[in-house]
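The chain below stands alone and is given in structure tokens; this is the form predicted on its own.
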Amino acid sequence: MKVLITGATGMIGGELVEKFHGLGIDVNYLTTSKNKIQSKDNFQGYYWNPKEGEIDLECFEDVSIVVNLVGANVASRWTTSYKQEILDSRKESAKTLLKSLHKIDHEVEYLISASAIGIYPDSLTKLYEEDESNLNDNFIGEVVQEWEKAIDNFQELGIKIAKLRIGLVLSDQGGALEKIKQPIEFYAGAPLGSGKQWQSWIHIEDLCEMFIHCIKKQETGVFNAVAPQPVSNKELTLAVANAIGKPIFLPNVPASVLRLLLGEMATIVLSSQYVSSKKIESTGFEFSYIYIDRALQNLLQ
């Protein structure tokens, strides 16, 4: 078996690169800079640029399994041109692979995609399941909704497809728990608007065992990658507070203070998803880390 990846290179990615690798599975990688690539026995690297739908097609030779986990960055600011960056990125390099494929020879049967539980509505009290048909109507809601029917496309290949709705990755290499432990550290730590909101989280290890589980099994459809226990962020704040041995003691950082420093952006950090696993754990999938003070104790002490 051999795995093509789009978003090698980044925190999940290169996490996964080394699972695969663990399993003696040899891995193709795109990226869009030229200086990234490498030429190994089991990790070669091919250039690509989705914007101009650019691709070296080699990338493809010997690949069976195809994973997508290409995107532009959301928290970053959401500047007017930054936003149609996060969506295009998502929809262009799906158009990339596909249009590719079409045109040569290939020995690809599987994808799975990198989708966000973003797709689900804000809300205190619903829990969010697989089959849910009332989408979130904001800018992350339209995104995902986009990247997911660019994934469903592949099916007209006779492509088996699988996404991912992932939460809220925790991760020793960055990402959100490297911004939420920073205040933390120096006093400054506080729950965000009400602290109420559900976070649905997933330890990056268990997230990348979902990825192989999945393709091992060649499960099709949507999933949610997220741990059976969900937290409030108020809950997250304090777990993570006293993972580092660290008091919090300032006041809940106001909604309205967040949308004045963050924008629109700021619907990231304030939405409540309440997320349910109980799809994936139904096909056999373990968790290692099911409760939020183990996931936090193995990263962060």
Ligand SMILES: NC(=O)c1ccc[n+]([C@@H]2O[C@H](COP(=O)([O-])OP(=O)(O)OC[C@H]3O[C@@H](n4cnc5c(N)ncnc54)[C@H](OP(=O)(O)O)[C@@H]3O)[C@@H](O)[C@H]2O)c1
Contents of the next structure:
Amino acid sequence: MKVLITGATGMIGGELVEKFHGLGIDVNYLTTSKNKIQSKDNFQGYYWNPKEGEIDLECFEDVSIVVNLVGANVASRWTTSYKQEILDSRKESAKTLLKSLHKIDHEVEYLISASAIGIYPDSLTKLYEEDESNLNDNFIGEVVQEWEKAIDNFQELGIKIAKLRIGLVLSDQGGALEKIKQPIEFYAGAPLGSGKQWQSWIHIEDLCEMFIHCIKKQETGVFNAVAPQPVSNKELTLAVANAIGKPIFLPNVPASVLRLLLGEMATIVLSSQYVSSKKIESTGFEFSYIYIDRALQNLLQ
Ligand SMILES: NC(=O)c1ccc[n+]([C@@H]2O[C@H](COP(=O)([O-])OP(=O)(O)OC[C@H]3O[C@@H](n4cnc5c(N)ncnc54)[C@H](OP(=O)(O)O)[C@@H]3O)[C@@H](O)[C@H]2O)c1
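After the form predicted on its own, can we look at the form predicted in complex with this ligand?
First the chain shown before, then all remaining chains and molecules of the complex.
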């Protein structure tokens, strides 16, 4: 079995590649940066430029599974042009892949794509399951809806599809945890806004295992990729402080200050999604990290 990964050079991709290699599975990957291309027996990079619909079709050779992780990072300032890039990097890449598969004789049977829990509206009380019909109409909500639609188009080729609506990924290789930890290390950490907003997190190890579980079982449809026990922003901040042995004594950072500092992007840290992991568990998936303290202990100590 050979897997093609888009976004393999990112935080989740890097970890997933190691998992595949641990299972003896060879990986091809597509990258927008020519200097990230490596040529190894089990890890072969290919250049693409989805904005221009450009792609090296050799990337599909012997590939039966596609893992789609590509996407401009949402944690950079949301200028008008960057917002366009956040959307286009997801839509145009899916389009480029689909067009290519239409053109060639290929063996792709299954595609699993990243999606995000930002598709669910902001709520302090609602528990979100995958069949939720009330979807977020803010920028991120619209991006994720467009992204999922672009992925659904692969069905026209008879390819089986799974979409993982990923929550806040906790990793020791950067991402959100690093950003939460830094101010706490310098005694400047504090909960954000009311601190009551839900943070449906997932340990990167569980996320990667979930991709592999879905591939092995050829699961199709939408699955929330979050741990079974979400926490509030305040609980998360205190848990990180506790894990690294630092105090939190500052008052919450007011939402108005965050909006001033981060602009529209403040919605990422202020919005609340309490998300259920029941559906993936019902397929037999077992989490290694259910509680935040254990996850942080593993990542930070
Ligand atoms: N991390 C999280 O907490 C989280 C939560 C929910 C959903 N997700 C989603 O999961 C996916 C992977 O997340 P991640 O944290 O691993 O992301 P990441 O570290 O930012 O990596 C994403 C990869 O996408 C490629 N990329 C970036 N900008 C691009 C652009 N403008 N056009 C085409 N390709 C571009 C890059 O690969 P090359 O440089 O090799 O081209 C990059 O390595 C993303 O789609 C993200 O939205 C992540």
